[in-house]
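As structure tokens, one chain now follows by itself in the form predicted alone.
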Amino acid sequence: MNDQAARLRRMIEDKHPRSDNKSNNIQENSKPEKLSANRGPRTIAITSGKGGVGKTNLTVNLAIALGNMGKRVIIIDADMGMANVDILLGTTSRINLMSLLESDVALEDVLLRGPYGVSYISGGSGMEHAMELTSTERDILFRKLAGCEEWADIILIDTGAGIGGNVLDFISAADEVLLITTPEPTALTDAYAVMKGYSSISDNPNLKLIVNRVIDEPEIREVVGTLSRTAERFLKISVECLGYIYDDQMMIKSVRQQVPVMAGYPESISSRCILSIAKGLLNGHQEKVKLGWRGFLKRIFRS
């Protein structure tokens, strides 16, 4: 296993040389209910090393699961240039985060309540210019976005993939980071690159791993073991697995239908996995998901 970890590290070094620099139309939608301010929401960035591993899908479904558990959740779509929370919800937005720069636009105008109880702020195509703002524009956004704490218990930030496009700025600013990957070697390599970049700029890394599209528990253990041992050995950080999502045709079907799997197929294995991740976030530890009889049959008769 040490050889496997060393190979993974070498792949990363070749692909991402180390840097010593550590800085670096829903017109009818109702608005979320505003409640009294609390101690401040948990801010959780959801990120990935590469695109196509299910990051935004997890974000939307996790918001639904947490909402069903009584939590007020807001999604900030911060995936620059690829903002697609709208797509997964089957909606479109004419107003987005960057609209806040207009003097007559308030937070309540961009904070939309989409279907399935999902409250979100669309990133829109303008998010790709978010890091080119002047100091005055940044102050305006900061002042208006600060009001989110009065509307949410948990804020999920759907970042872009990889370590470019200011993704590290978002994840380093969050209280917690969920890194989603799949078992494919390229996804693992890029996931490690995110760990490496995050650990280089964070004084107190708080990162948990989620493995998507897994077949069985041995595969989960192999993926988690490889990444956690490599991170501990070469980055000196501890990485725990918060949960996993079994490969599920209902997930694929839900994406095509533009209906989150938690809403369209709440009894599916992928929905139960996402629910366990939501419980893990609230309880502080991983929740096991049992495959049950149907899962047993699928494994027995899987071609």
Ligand SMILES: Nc1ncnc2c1ncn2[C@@H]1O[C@H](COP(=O)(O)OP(=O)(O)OP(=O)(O)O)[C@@H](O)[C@H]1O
Contents of the next structure:
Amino acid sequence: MNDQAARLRRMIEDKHPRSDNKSNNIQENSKPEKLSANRGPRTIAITSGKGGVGKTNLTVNLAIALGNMGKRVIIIDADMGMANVDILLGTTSRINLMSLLESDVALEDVLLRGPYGVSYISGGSGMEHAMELTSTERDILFRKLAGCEEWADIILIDTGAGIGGNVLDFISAADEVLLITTPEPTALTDAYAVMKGYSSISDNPNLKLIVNRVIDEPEIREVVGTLSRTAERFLKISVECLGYIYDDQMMIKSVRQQVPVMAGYPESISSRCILSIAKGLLNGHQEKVKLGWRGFLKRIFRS
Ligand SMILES: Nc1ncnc2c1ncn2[C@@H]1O[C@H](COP(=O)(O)OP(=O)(O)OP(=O)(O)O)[C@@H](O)[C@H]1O
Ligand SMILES: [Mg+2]
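Previous: the form predicted alone; requested now: the form predicted together with this ligand:
First the chain shown before, then all remaining chains and molecules of the complex.
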């Protein structure tokens, strides 16, 4: 769809708000505002080499922090089959991205409005099997998902760990990549493998590190120094650190309670670290030519 058509559709929809929304997933009064500016959302993939290092917690809490700062955020739970986002929010969703293939299911039906103002789409196996879909099916997903750009300023994609499956496709299709690691040697080795895979297939690598579960500042410096020096030397890419999150009992407690730490314990050290990462994302953002959400979808669905 061209820009003019999109503008026109927005004008019509603004005058005649849809009344045929079958689902109550997004309550009429809590619908995120549509984009007025004609610019696509930032598409940020959150990934890791090793599993269990904090991707989903970062994604969900970052979404809450950015939401509190006035940004409209959509999470795509692309960690297939794990429904991680649901678990952290204490929700269950039976509808997912694949449901869009049904003719009577619209984006608004799969765009779930969770607690704490978090909007998200469960990935199901939709993106994982993108290559196995027929071109018509891919076209349907592309067309319906493209509508996300009207509902979001930022799209956060929670990917699976490692470089298997479609993870590298996801991260190379996104405008920005946040690579999260803990200081553990195994996590660092796996993080390096992601950097290597990503830099080998990305035309314009844009990767920032987040170090999670740190104990003190010397540890942060060591992790960032090791990874950035290795990346510079062997991969010829520069990697900066966007932030760090201290190891925090409140984070563990919040996961058990299924209440994101940013909502349940906003004053905790981990919440404050995530808030600072959110600020860094908004303030330190360099304006670059972006592929945006449609560019991401095109690469995933080759539409
Ligand atoms: N800053 C932290 N302090 C203490 N514990 C943490 C911290 N971050 C994460 N954890 C612990 O690590 C666990 C795994 O976190 P999370 O589910 O976010 O990881 P993940 O990378 O998404 O995992 P997966 O690869 O399985 O999707 C959490 O349940 C929590 O117990
Ligand atoms: Mg996860």
